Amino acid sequence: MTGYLSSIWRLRHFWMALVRIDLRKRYRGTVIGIGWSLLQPIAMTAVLCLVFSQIFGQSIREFAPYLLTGLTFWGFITAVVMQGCQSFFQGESYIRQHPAPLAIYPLRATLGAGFHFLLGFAIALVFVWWVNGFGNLPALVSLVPTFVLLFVIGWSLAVCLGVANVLFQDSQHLIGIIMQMLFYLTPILYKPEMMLDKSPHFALIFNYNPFAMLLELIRKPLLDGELPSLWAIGASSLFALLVVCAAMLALRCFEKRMIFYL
């Protein structure tokens, strides 16, 4: 694994160039360019906040950063999953020309999604500071390992789903349906306490939903200025280990034969 990662690092100029190409292509010809990455989460948060803050009886000042953080997080997960499904097809021309490690192409998708995630998080951070002040500064240190963990999980998911979609191209459509279901099973639009008050069975969903645990790792320091629970840290770390092992197994089994499936 060390040798494999070293070979990826030696080709860093290649995959960094691919990420830059993707970003330029996405915003080429637009008036405000990368500003669309800032405008989209703000607009979605404004619309959904007006609706759901009334439904849930929450103040907009409290609910808006909560919602913005959830939407930014889910945007990253969705982008990693859906772009990861297409990562090997997108890089097919490069794969046929140069025997580079195949994990480079899911990495390309993960870094692009991570760039937009950081922009959305920066907006949420500024909004929280404006509303609540700078009391969360000590707890924000815990976000450094959280972001590393999120990146590792995103990259591993992109590898697994990219391999799965090459072998069975209906995977991307099935994954799209699953992601829609997980969106509502993850506390993005609502707080877990609201659902737990209605039925204690939701505790099983929130406690064993890895995305809910990852979201707690981000929201707890950002919104409450507190460290996340040990359960959230342990569950997220275990989930990361599982998806990393799955990605390694997928590459070990199919990397050398991937070109024949493309």
The other form holds:
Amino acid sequence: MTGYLSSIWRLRHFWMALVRIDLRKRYRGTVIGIGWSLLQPIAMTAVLCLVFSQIFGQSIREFAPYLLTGLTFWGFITAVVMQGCQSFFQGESYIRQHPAPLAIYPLRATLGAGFHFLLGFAIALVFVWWVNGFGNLPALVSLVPTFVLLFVIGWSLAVCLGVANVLFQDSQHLIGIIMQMLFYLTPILYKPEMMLDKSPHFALIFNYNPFAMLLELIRKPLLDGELPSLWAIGASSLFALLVVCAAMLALRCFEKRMIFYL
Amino acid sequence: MTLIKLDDVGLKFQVRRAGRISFKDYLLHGLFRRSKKTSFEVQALENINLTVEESDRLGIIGPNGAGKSTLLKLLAGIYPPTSGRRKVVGRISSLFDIALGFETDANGWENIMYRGYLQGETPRSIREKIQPIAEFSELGDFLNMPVRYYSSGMKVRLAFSIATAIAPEILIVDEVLSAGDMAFQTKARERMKSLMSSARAVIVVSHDMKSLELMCDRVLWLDHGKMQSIGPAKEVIKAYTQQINQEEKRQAA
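The block above covers the form predicted alone; next, return the form predicted in complex with the partner chain.
Once more the chain from above appears, this time first in line as the rest of the complex follows.
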């Protein structure tokens, strides 16, 4: 494992260059460039605020950063999952030419998605500071391990789904549907309390949905200035451990043979 | 010193059938593996025993589809053997499919960097090489243009210049000598010669019997994925050309 990671590290200039290309390619020939990445979540948040503040009677002050963090987080997860599915096909011409650890291709997808996540998060942070003032520092510091956890989960998910999609190309379509369903089963657009008031059974889903747990790790410190619950930390870490093991297993079984299926 | 050792190596491809796999076929055959309907098998290489020693110059010949390129890719570590063992000591540099693997939206300079990084260069070490690479490719101002607009000849020029900029330990070449226009070919051949003389071992696939006879001291003749014969370059090439001539005569008759 350490040998594998160090060979990935040795190729860092290569995959970092690929990430830079991907970012540049996205805004090739545009005037606003990276501004689009900032504008997209802001616009979504604005319009959702407008609608939901009427329906749910939420104050915009509170609801805007809530939505923004939720949407940015979900943007990261879907990007990692969907681009992870394609990552080996995308890197095929390199894979056919040069024997390198295959995990660098999902890593490329994860780092690109991570960059956009951090941008979105920065907007939310600025908004919260502007509205509520500077928050509770220890709570904010807890975001650092959260981001590391998120990165590890993202990378592992991308590896797993990349392998799955190469072996069985229906995966990407199946995953697309599952992600859509998860979007509504995760408290992104609504608060868990709103749902629990109407139907207490949903507690089961919220408590065992790893994405809901991860969202709590992000939102609690930022929005409430509190440390996340131990349950959320434990469940997220367990989830991370599971996907890391799954990714390692997938690479161990299929990394060498992957070239035959591309 | 032995640099490469293949011990009874075989390679079996699982080739996916073209088109959509029907759900019925998938359930009936795919799930229970070894299915004939969702994929079929191709024995690309069989019982390959090969050792490459220090300062060896090995040529590989054979008709199209004999498994020459597959064997090179197996030697380079891109394909794992599905049976037998492969042992390699030393760093392998390979020249095949070199026109692939460009980032078409990036310009020539940037692509020199990416390729270099993939070959294990660092930003510092590539800085010294980038100018000689650019000069060798003779692409001049085209290097400022995205690779998407390059002709295939220009791509090959660039790829060849990058791939040969690093002194290799073990060099594996797949007929890249047909790169670019006449002037560039002469240049490329010169560069190949100097690379081959500096490398610890060279393995080359080619259909050009004359240059193979000059370059190599040993030749391996592959046919249908099996070793037809291996030995001194002159003898094997002679046997191979004789067989081809005979076949031609037979077809003519």
